[in-house]
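This document starts with one chain, in the form predicted alone, laid out as structure tokens.
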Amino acid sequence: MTALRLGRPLLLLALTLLLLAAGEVLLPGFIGPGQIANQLKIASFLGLFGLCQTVVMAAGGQGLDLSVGAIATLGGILGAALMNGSNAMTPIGAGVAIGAGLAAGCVNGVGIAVLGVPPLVTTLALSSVIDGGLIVGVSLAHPANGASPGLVAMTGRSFHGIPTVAVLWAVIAAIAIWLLSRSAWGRRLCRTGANPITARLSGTDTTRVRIVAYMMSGGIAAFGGFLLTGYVGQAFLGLGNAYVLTSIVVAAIGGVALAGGRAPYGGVACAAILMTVLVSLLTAINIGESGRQVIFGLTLLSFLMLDRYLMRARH
């Protein structure tokens, strides 16, 4: 099992290190210091998405948090309206965006998990009335949509030329993996993802549980996007909105199973990065957006494939 979860990070990172060698033989200095230093950032915010749906996917009943993107723009545009540009009002700014993601996402569960109504059904209706709601708070409201200063600087800054954006990714991640992986409720939300029935014999809420995680994607997904308002300089409508599908490509690609049971969120920050500098490249030598599309779709067909091959060696 230690192979197989270390497998898929090391296969991605491979592959991450063969298209750096590969750019910068087409485009000498595709692997300059800041140009690293900027995939690094990008890459930052495609892995905390990914984290939204690496854990509600764990959760298993085929969830996918299509709201993750009106969450972003939803915590993006409290955060900046709170924040005024004001560095004092920062904090605030982004306990208040936490909060609204949090209780977002409570809506997401209560409605997947008590109602039984199915995820991309919930996630999706949810996304539609937080952007309709948005869209109308703005025009009436016209709120502040400004980053403040120490925002700005936070997520544009460096720390010994790796992004602060990218440091606090890490810890993220690291807190993320210790949580999905060895800690008690990550076992719950794994057995849930599983195998609802036994988990429920064996004592654990997988009701609790799966509110939880949707929580915990709304909350992330909002500070994401709180994140993303210093990144850009402001709050705009549809701030999130690019987010969706990369978060579930970049899932997938990881090793995360739409089944369930399985959060190796290792494997998801490295397909992050992967995805980032695939992007990078792409972009860098003029490839259209349908040859990208299409550059998209056999990667993450090849990782399901590679998945299902797997699998059935393991039976």
Second form
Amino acid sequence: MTALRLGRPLLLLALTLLLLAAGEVLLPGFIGPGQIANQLKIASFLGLFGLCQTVVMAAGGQGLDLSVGAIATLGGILGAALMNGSNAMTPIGAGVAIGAGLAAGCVNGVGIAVLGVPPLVTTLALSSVIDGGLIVGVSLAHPANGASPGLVAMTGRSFHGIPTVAVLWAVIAAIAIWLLSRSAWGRRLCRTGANPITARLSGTDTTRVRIVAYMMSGGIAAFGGFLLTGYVGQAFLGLGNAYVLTSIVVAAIGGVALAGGRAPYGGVACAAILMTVLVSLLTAINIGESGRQVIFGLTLLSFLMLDRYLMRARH
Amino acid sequence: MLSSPEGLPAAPPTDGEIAPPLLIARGITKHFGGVVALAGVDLTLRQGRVLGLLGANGSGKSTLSRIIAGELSSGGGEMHLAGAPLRHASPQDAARLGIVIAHQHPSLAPDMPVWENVFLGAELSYAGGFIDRAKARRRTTDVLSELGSRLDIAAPAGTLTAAGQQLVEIARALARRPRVLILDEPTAALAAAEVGHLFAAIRRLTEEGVSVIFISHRLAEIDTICDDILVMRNGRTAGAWTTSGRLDEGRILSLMTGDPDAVLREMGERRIGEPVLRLEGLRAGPAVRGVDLELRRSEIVGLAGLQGQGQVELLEAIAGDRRIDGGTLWHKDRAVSPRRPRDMINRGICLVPDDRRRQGLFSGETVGENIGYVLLALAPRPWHLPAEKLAALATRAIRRLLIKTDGPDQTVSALSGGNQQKVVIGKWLATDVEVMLLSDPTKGVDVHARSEIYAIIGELAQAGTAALVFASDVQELLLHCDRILVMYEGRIVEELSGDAMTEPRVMTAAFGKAAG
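Now show the form predicted in complex with its partner chain, given that the preceding structure was the form predicted alone.
Expanding to the full complex; the earlier chain stays at the top.
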């Protein structure tokens, strides 16, 4: 068990180093300090969205959050509108963005855990409601969309060579790993995913556990969108779209069981780094978007097959 | 009537006369990979007698019977049938020689009608090779009526209840006109009346000279039907004798466990206290249609009745796992309307559910994780993991409930059924249990673990817990309960206590006063 828990992140890190070495051989300068810092920034965002999927997938019941992209866009646009370019308003913008994400996640959670609508359908529907609503809202209100200088500085700059977003991500990851694996709440979440009937009959309010899981996903996604606004400089429609599928991919590669019950965020974080390095390597050696997608898909498939193999080997 | 196969002596052996052996097995061994299933078993089955085969789960009963029935090859030893060496290579070979087995878990073709299942693999044919459907249907009806069953022989086997499928499995064995009939836990799925019919059928067969090997965990059934007893332990014969008068339960237990001092643990003295739980006209869905009952501190109350009369649903409704549609549920002086099991667990009312693997355990997790989960589910500070408390709880539960395990880190699915059930009970030691609801807690559990489970219930009751137990085996309830409530069609139709607690009284009520 312990070997498995540690084995996955180590395997992913080894692969990452291998890719970095290959990159350096093919393109000298690939692992320069600036490059590494840049990739860590990108990986931080992917890792945050991967955390959303980790939590809802662990809660079971075919858990999945296809609305992370739309909620991120919502968080970015709301945050930017409230900040209105001012540093003083930045914390308020962040707070409102996270609040909106929690609310959207709550809608997902109620639809899934109370009304029993499958997660795939619920989150896809909410995603489309938010996307559509944002188009209407933006065209009517024309809100401010620029990030405040403070936010731009925080998400873009490095502190002693380490990007500040990456530090922020590391802190969030540490809290997440501790919550998911070393707290009573983490056990409730995973057991609810593994066997909701036993969990419920043993005194878990499984409905609440699942609603909270989707709320966390929504809150983190909105915060991720808010940070993205700083990273790119401004909020725009479709800001978070790229993260919908990639977040699921890194969760699966990181070792989160699609059937629920397991939330190894350490693995997911490593997977986010690996996939970021993979994409940047492929881009650097001029493999186009279609080629990258093929390689992305193959990587996902091979890890899923590895999971099946390990599962069978254990029984 | 079933006629006896040719080549058998017409006259059945009379009492007092020693019946000649029909099947003798000597030193049978069997390995599965490195695991020794049988380490040299001797078995003698006499003409026209019923041999009760007893042993804890995993003692090798099923392996031995499958070897005799030709489904497995033996690793060593020899067998003789009616004096001639027995060397069969397949179940078909065995069936030709008259050895037939009815399995505990029937493997019927779910889409085929009952009659085709009964004759599957042994089709009655005309000279031209066509199947004689009319004859097969007629014979199926005959055999099933022998068993007192009026199953629709045209119904697909998959649509039958567990009891119906078991009857079809038995009918399938009987239809092959065996000389040696092996029944592997035939009664586990059957209701008491069906067991009665089965026993009558077995008696008729033995009068015709058929020999029967009967496997069961229910001592009362062994006592009723068996002439000879064979106890197995760890793949060996631990003891074999002819019964005379009442069954010696102590001897069976000590042979099964290898512990000369093993006895059925007696329930200690209990002082029954004030009422803790009271139901007034409780209704829940179509299954529970107005139940009144009262449960007192330290009291053990049994819920009896035929299968599916609402007992399981009643327990689930009290536990907060089923919506209550009407009536009142009183806990002490308060009317409560639970919306989820947690509401009742917080009041100290907890359920040991019907299906331990699906509802009671996290099969992939360890013994310790399973025992500790209730503590985590109720923990007031969800960000905290009380690791020391969890470890202490697991150790305490393993010791107190005598759970046989390598330790708290063993995966729970590796334990035997009885020990898994103890884990399900053990997780409630994390709370102060005022009322424990148990839904068929000894299902698929061997007789020794069964007595241990009731001893645990007894100990909890001594400490003040009230227990409401549903069990499909009436004997169990008669032995351990202070009162028995009989359910019929979603209502309690009879309450029995003291001298009135007898099997006939329970059974009469179980068939419903109105219907009777």
